[in-house]
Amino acid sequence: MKIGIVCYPTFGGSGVVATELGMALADKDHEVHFITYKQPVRLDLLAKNIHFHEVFVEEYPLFHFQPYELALSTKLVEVVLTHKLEILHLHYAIPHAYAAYMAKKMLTKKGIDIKLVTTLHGTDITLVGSHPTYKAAVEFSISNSDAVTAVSNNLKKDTLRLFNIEIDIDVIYNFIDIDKYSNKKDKECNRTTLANENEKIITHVSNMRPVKRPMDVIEIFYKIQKEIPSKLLLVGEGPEIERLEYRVKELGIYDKVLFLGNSDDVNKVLCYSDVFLLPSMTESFGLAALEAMAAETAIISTNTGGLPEVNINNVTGFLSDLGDVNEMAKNAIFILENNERLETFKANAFKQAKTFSIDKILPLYEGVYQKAIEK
C-alpha cells in the first residue's frame, strides 16, 4: 500500500507513535510518506520506503494566525497526485483530520478517492476537541473519516461520551518495539554513571506541562529519598522546569535530581530505572509508561484514563487516585525496599509489555487500512 501520515513532529506520544509505525510499515514493503511541518524526531529519512514532505506556511500580514490547515491540505492534495497515495493515516482529529477532508473534496474533483483513517490519541478528544470553539469541527472531521481507532478503551468511552459520532471506532493500543528496550544487560548501560552502586534510580519521562503532575513527581521521589537512597532522573522539557528546578533546590535535593532535558534515545535512559513514576491528571493510554515496561521497570502511576489498562496494579506496579503522593511513594518504597520484590515487578512489567508488541499490534493497522480501501 502507499500510506500518507500525517503527525505532530515532536517529542509527544502521538508523534512518536506515528512515526514508529511509518516505520515498521515500510519495513513490511508499504510505501510510507510523512506529511508535516518538521521532520518527525524519531524519522530515519535514509530507511527503506520512507519519504518526507514538508509543509510550509508562508507568513502574511493579514493573519494573526497562521492558517496551517489550508497549507496541509494544499500539500495533501499535491503528494496524493504525485505519489498516487491510497490512504491518509491521520494522527489527531484537530488539525489533521479536518484539513485531510478538505483535500478529500478536493480530490473527488479530480476523480480520487483517497482514504481517511483517523487516530484519536487523547486530547485531540478530552482537552480540545470537547471545547466549544472546535467540537462541531472534530464530531464532522471524525465522523466523515473512512476508519476511526482509538488508543485504548477508555479514549473510545470518552468520545462517544463527548460527541455524536455516527462511524465505529477501533480500539488498537500503542505499541512498542521490545528489541529496542530491553537492553538492561547491554553493556553500554552502566547505573554507576549516575548513581552509587547502593542508589536505586527513578525516572519520569515528559513534557512537562501541568496535566503531567511534574511537580507531584518531585514531592514523591523526595518522599522516597528519605527512605530508600536514591536518584531521580527527569527527561523533557516544557513549561515547568523553572518551577521544579526550583523546588529541588527548595528541598535541599538539587543534587539528587537529573535534569536530561529533551532525548531522542529514551530507551537508553530507562535502561538505568528501577521505577517509572506517571503521576498523570490523564494519560489516553500511557506511552511513556509502557516505554518503562519494555525497558524492565516497575511504574507507579495513577488510575486516571487508560493507564489501567496499561500497568496492572499490584504487578507492573501500583496505581493511585490523582494527587495521592502519599500513597504512591509509599508504594514505590514498598517495590524499592526489598531487590528480590523489585525484581518480580521488574519482569512482570517486561511480560505485559510484550503484550503491546508491534508485531501483534502492526497488523491490526493493515487490517484497518484494508477494510477503508474497500468501502
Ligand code: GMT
The other form holds:
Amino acid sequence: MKIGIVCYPTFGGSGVVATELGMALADKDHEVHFITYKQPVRLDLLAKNIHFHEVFVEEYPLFHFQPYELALSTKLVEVVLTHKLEILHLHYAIPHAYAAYMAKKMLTKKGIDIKLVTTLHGTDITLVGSHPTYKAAVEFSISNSDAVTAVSNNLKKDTLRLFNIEIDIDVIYNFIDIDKYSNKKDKECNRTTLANENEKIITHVSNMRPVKRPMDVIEIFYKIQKEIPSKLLLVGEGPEIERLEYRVKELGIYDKVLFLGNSDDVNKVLCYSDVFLLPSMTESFGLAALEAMAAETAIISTNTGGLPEVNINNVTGFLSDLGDVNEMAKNAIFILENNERLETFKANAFKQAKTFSIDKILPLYEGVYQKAIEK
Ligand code: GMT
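After the form predicted on its own, can we look at the form predicted in complex with the ligand?
Let us now look at the entire complex, which starts with that chain.
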C-alpha cells in the first residue's frame, strides 16, 4: 500500500508510535510517506520505502498565528497526487484529522478518493480535544474519517463519552519492538557507571508536563531512597524541569538524581532500570511504561486512563490512586527490598510487554487500512 503518515515529530508518544509504525510498514514493503513540519526524531530516513515531506509555513507579518493546518492540507494534496497515496494515517486528531478532511475534499474535486484513518492518542481527546475551543472541529473530523482507532479501551470509552461520534472505533494498543529493549544482559548496559553496586535504579521518562506529575516522581523517590540505597534517572525535558531541580535541591538529594534531558535512545537508559515511576494524572495507554516493561522493569503507576490495561497490579508492578505518593513509595520499596521479588516483577513485566509486540499489532493496522480502502 502507499501510505501517508501525519504526526507530531517531536518527543511524545503519538510521534513515536507513528514513526515506529511507519518504519515497520516500510519494512514490510509498503511505501510510507511522512508528512510533517520536521523530521520525526526516531525516523531512519535512509531506510527502504521511507520518504519525508516537510510542511513549510510561510510567515506573514499580518498573521498573529501562522496557519499550519492550511499549509498541511495543501501539502497533503500535493503528496497524495504526486505519489498516488491510497491512505492518509493521521496520528493525533488535532489538527491532523481536520487538515486531512480539507485535503480529502480538495482531492474529491480532482476525482481522487483518498482514505483517512485517524488514530486517537489521548490528550487529543481527554485534555485538549474536548475543550470548547476545539470540540466541534474534533468531533466533525473524527466522524468524517474513513476509519478511527484508539490506543486503549479506556480511550475509546472516553471518546464516546465526550463526543457524539458516528463511526466505529477500533482499539489498537501501542506496540513495542521487543528486541530493541531487551538488552539488560548486554556488555553496554554497565550499570556501575551510574550507580554503586548496592544501589537500585529508578527511572522516569516523560516530557515533564504537569499531566505527567513529575513532582510526584520526586516525592516518591525521596521516600524510596530513605529505605533503599538508590538513584533516580530522569529522562526528558519540559515545563516542570526547573521546579523539579529546585525541589531536588530543597530535599538534599541532588547527588542521587540525574537529569538526563531528552534522549532518542531511551532503550539504552532503560537497560539500567529496576523500577519505573509513572504517576500520571491521565494516560490513555502509557507507552513509556510499556517501553520500560520491555526493558524488564517493574512499574509503579497510577490507575488512571488505560494504565490498568498495561500494568497489571501485583504482577508487573502496582497501581495506585492519583497523588497517593505514600502508597506508590511503599509499593516500590516492597518490590525493591527483596531481590528475588524484584526479579519476579521484572520477568512478569517483560512477559506482559511481549503481548504488545509489533508483529502482533502491525497486522491490525494493515487490516484497518484494507477496510478503509474497500469502503
Ligand atoms: O502525553 C504524552 O506523553 C504525549 C502523548 C502524545 O500524544 O504524544 O501521548 C499519548 O499518546 C501515547 C501514544 O499513543 C500514549 O501512550 C500516552 O499514554 C498518551 N498520553 C496521555 O494520554 C497523557
